[in-house]
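First, one chain by itself: the form predicted on its own, in structure tokens.
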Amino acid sequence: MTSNRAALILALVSGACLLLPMTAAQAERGSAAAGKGKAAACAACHGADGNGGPDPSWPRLAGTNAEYLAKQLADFKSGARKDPIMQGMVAALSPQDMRDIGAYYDSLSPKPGSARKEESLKMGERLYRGGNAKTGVAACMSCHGPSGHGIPPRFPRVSGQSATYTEKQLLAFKSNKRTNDGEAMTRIAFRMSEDEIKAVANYMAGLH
């Protein structure tokens, strides 16, 4: 073999070895192009542009981490977070359509959302930025920012998304329905009352 040709072959071999980890690398953070035929189906409950569907109940997906969506779809997948709905509807996905979908909802832009309760914005605000020091509730901008903005992979947007869907899940965490997320919410959750619960998730709606 001539030296030129084992030269060639070797940058060949040595850029094919380079091209793999992006190539992981791009699998593992998903694609929203491919994830954005995926997602078709999910449009009619959770909204064309990812920005919630008609039923307040379900949340609004636009701008949503990538990572974090995508685990909840697993959970959703292995019944780690229970949801009939949601287990039908996953039930052919594939790990790498999960994390395609979560990319393209994380591509989506938010819409801003609105409280609509304007009596429980003060006690709403008070428990998102400081939290309850007399029964043990942690200030929801600890894990969820100051602006609602969300520490990704682990901590979830929460600015905009429905008050009715917010209050369903803190409810769920409370009532230990919902589990899948670690202990760190149940905990929380438990210790708010009923009106905490509405109130926050009433204020978190209109944050931005």
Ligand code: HEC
Given for the second form:
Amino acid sequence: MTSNRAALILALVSGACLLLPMTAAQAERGSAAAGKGKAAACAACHGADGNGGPDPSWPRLAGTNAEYLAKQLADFKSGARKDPIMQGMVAALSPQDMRDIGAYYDSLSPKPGSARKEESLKMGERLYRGGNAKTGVAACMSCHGPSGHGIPPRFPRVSGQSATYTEKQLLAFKSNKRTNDGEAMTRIAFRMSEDEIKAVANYMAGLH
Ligand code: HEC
Ligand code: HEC
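Rather than the form predicted on its own that you just supplied, could I have the structure of the form predicted together with heme C (HEC)?
In what comes next, the whole complex appears, and the chain from above leads the way.
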């Protein structure tokens, strides 16, 4: 193959790579306006502004990436992610409903949360920013970002989330009760102690 031809093929392939995800993303984009009406039943638990309800085990959804949110809804529906409350909530939703609801919550502004001031806060910060080399826990920051805003679409926002909810998810990943993560989180949480889980969940609640 001449180098000219190789260069042409390379240009075509990389051009196609740039174009493909864009068209797929466009086809899958939901409408926040349509999602608002479809999310009316969700406000009782997730808050009228998406910042969570009175029970700290009900997560905040405001500012959550649309694709991540739609994936969670699809996973609740298929049973890939299990929760008795959410399973009932998604039963009647179509894939388009899920994308619209995702776009709606993505468009809402997350309010800053707060961390409890306790001794383990430093441990939480160290783990979030640097991981634990001794036990092979990767730094959370490398996927969820230094301020916990996530890296869309795969790595979700975790900043300001209720510590109760975050802790419950980490324990669920650790015990393989939640396995809809492509093994990214189950492998990490498996190596974390329960004290580390508590500490990092509290630290993340204060990130913004
Ligand atoms: C009765 C309370 C309740 C209602 C109503 C409710 N949810 Fe939930 N939702 C929960 C609870 C509890 C969880 C946490 C489940 C877990 O621990 O895994 C949750 C989790 C979620 C998650 C996962 C969040 C994440 O960060 O991964 C999404 C997305 C979600 N709900 C969307 C919705 C939508 C959309 C509706 C309306 C169609 C809705 N919920 C209605 C209680 C509720
Ligand atoms: C290699 C990348 C990676 C690293 C490092 C990582 N995560 Fe994650 N995390 C993910 C992915 C991917 C998901 C989404 C799983 C899904 O799609 O359901 C996730 C989801 C989560 C969730 C659930 C969020 C929700 O809204 O339900 C929490 C909590 C979390 N991670 C905390 C952590 C903590 C704490 C650390 C550090 C100890 C960490 N992550 C390190 C990739 C990573």
